[in-house]
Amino acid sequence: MTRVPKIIIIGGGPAGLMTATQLCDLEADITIVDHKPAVGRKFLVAGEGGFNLTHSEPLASFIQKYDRQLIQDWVTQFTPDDFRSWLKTIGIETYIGSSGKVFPVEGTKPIEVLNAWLKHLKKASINWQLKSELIDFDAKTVRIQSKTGIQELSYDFLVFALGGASWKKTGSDGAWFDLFNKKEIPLVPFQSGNTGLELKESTWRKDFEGQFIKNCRLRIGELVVAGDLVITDYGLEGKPAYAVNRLLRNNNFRGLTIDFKPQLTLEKIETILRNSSKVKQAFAELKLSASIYNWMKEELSKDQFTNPALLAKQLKAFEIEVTGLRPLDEAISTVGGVSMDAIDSFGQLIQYENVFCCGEMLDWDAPTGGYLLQACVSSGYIVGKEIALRIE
C-alpha cells in the first residue's frame, strides 16, 4: 500500500492483543477499540486461580486437545514454545509446574503480564478507544457508540477479537452474536464448556456440598480422567467434569461413569465388602468418603448396596445422570460462535474481504490448562501475520 493503512480491532483481549502485536513494527494507523475501560479483563480474571498460560507438554499431543483441524493449525505455527519464547522478550519468565502447565516465574501476577505486554505495544502508538462498543460494520466502515456518540471509522483491515459468552463481568458476553447473525454469517449457538456437571435431584449432596471426591476417574466413551470433584448443591465440580463436558454434550448427556477406587481391582473391592460385616464398615476400610457412602445408598436399590458383588460392580464403574451443564456465565470457556466453515485458514470472513475472526468467538472448543489461552494468542498471531503480509 501506498498509504499508511487503517486496521481496527474490536476487542483488547488475548487475541486481539496479539493480532496487535504482529503488526507494531508496520507502518500503519492501528485502533484497538474495546467496550470496557480497560483491555485483558478476562486475562486478569483467569490468572485469579494460578495463572496457567500454556502446557508443556508434546506438541503432537498439544494439538489433539482442540477439537478443529483449523485449530491445531494454528497452533503449530505458534506454539507454546514460540509463545514461551515470546514471552520472555517483554520480560516475562516462565517454568513448567509438576503438571506440565506453564506459569510465569513465581512472584510475577497477571497485571504484572498484562502491563509488560501493554508496554510493549506502547511503541506502535496505538489508538486506545475504551468505552466503545460495537455498533454494526460493512465491508468499508465500522460503527462505534462511545460516550461521545455513534462514530463511523473507516479500515483497510478490520478485526473481530470479540471473545465467547462466558464471565459477563470481564465483557465477554457474545452480545455480538445478533449483529453477526442479522448479516447471515454462520454462527453455531453458544454452550456452556469447561463447566460443573449438573446431576438429578438428590437429597445426599446437602450435606456433602464443598466436600471432595478424591482420586477418582471418570470414564465417557474412550476418555478417562483422573483427579478430584467438588460436590455442589447442583451437582460436580472439578477437572475431570469439566474434560468430559465434550463428549458429555455430543452423547446427549449418557454415558458417563465414576470409578471411586480405581487404585483396586474389582475383585480386591468385592473380597472387602464380603469380609465385613457392615457396608458402611467396609467403605471405611476402602476409605470412601460418608459422601459417595450416602450417594450410593440413595441412588442404588438395596439389592444393589448390600449384594458384594454388585456393590463392587457399581463402585467401579457408577453411572451418573447428568441433566446438564451450568450456565454460560458460570463456564470458564464457552463453544459456540462464529462456524469455522465461515472462515478462510486465515481467520478471514469469507463474506468479507479484509474482515478476520480469531479467539474465543470462533467455535472450537479445548480444556483448561493453558490450551484455551494458547489458541486465543495462536489464531491473533495468525491473523497478525497475515494482515502484515497483505501490507508488505
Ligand SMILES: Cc1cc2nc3c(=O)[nH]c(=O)nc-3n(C[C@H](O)[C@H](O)[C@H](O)COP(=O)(O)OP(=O)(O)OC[C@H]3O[C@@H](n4cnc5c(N)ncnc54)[C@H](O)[C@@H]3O)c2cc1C
Second form
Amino acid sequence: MTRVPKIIIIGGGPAGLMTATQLCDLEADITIVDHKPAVGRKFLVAGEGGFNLTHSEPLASFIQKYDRQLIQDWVTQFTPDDFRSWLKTIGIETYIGSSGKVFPVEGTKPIEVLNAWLKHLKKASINWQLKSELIDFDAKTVRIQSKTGIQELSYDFLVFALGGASWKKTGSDGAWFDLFNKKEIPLVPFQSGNTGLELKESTWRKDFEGQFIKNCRLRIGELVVAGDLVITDYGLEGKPAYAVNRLLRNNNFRGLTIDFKPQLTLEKIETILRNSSKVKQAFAELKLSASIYNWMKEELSKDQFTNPALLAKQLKAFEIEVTGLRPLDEAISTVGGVSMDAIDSFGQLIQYENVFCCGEMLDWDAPTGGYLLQACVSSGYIVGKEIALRIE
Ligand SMILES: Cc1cc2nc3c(=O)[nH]c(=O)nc-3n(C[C@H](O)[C@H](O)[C@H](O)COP(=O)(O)OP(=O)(O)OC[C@H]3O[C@@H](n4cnc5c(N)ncnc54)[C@H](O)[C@@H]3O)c2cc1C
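Next block, the form predicted together with the ligand, ref. the form predicted on its own:
Shown next: the complete complex, the earlier chain at its head.
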C-alpha cells in the first residue's frame, strides 16, 4: 500500500483493544470508535466479581471449552500464556489461583489493568472517537452518529468488535444486529449464556434465598459439573448452573439432574437413611442443608420421601425442572450474533473484503473462568495480525 492505510475499529472492549494493540506500531491511521464515553466498560464489570483474565489449564484441554473449531484455532495461535506474557509487557503481573484461574496479582484493580492497556495504546497516535455510534457501513465507508451529526469515514480496513447483547449499560447492547441483518450477513439470534436457571414455581426457595447448596454435582447428558449453587427467588445461580446453559438450551431445558452428595455412594446414603428414625435426622447426619430437606419435601411424593431406597435415589439424581434461563441482559455472556459461517479463518466477513469481526459478537460459547476474555483477545489478535500482514 503506497499511502498510509486507514483502519477503523468499532468497539473498544478487549477484542477491539487487542486488534489495535497488534497494529499500533505500524504506520497506519487508526481510529477507535465507541458509543460510550469511555472504552472497556464490560471489561471493568468483569473485574467486579473476581477478574479471571484467562485460565492455566493445559492448552489441549483449554481449547475443548469452546464449541467452535475456529475459536479453538485462534486460541491456539494466541494462547493464555501469550496473553499473560503480553500483560507483563504493559506492567500487569498475573498469578494462578487455587482454582487454576488466572488473575492480576493481588492489589491490582481492574481499572489499573485497563489503564495500563490504554496507556500502551495512547503511546501510538490513535484517534479516539467516543460517544459515536455505528449506524451504517458499505464496502468503502462507515457512517457514525455523534453529537455533532453524522460523519462518513472512509476506510481501508474496518473491524467490528461490538460485543454481545448483555449488560446493555456497558455499551454492549446488540443494537448492531438489525443493521447486520439488513446487510444480509448471516446471523444467529442472541441467547443468554452463562446465566442463572429459572425453576418452576415453589415455596421452599423463599426461605433460603442467598444460601448455598455446597459441593453438589449437576449432570446433563455427558456433562458433569461440580461446585456450589446459590438459591435465588427464581431458581439457581453459580458456576455449575452457568456451565450447563449450553446443553440445557439444546435439550429444551430437560434432563438436568443434581447429585446432592457426590462424595457418598447410593448404598451409603440409603444405609444412613434406613438407620435413622427420622428423615430430618438422616439429613443432618448426611450434612445436607435445610434447603435441600425442604426442596425434597415439597417436590417428592410421600412415598419417595419416606422410603430410604427411593429417597437415596433422588438425592443422587434428582431431576430439576428448569423452565428457562435468566434474561439476556443479566447474562455474563451471550451466544448468537454473527454466524461463524459469515466469516473466514481470519474473521473477515465473506461478503465484505477487509471488513472483520471479532470478540463476543461472533456466535460461540464457552464457560466462565477466563475462557470468555481469552477468546475475545485471541480473536482480536488474529484480526490485528492479519491486517498488519496485508499492510506490510
Ligand atoms: C458480570 C460479568 C462478569 C464477567 N466476568 C468475566 C471474567 O471474569 N472472565 C472472563 O473471561 N469474562 C468475563 N466476562 C465476559 C467478558 O467481559 C466479555 O466476554 C468481553 O468483555 C467481551 O469483549 P468484546 O470486546 O467482544 O465486547 P465488549 O467488551 O462487550 O465491548 C464491545 C464494545 O463495543 C461498543 N459498541 C457496541 N455497539 C456499538 C455501536 N453500535 N457503536 C459504537 N460502539 C459500540 C460497546 O460500547 C463496547 O465498548 C464477564 C461479563 C460480565 C457481564
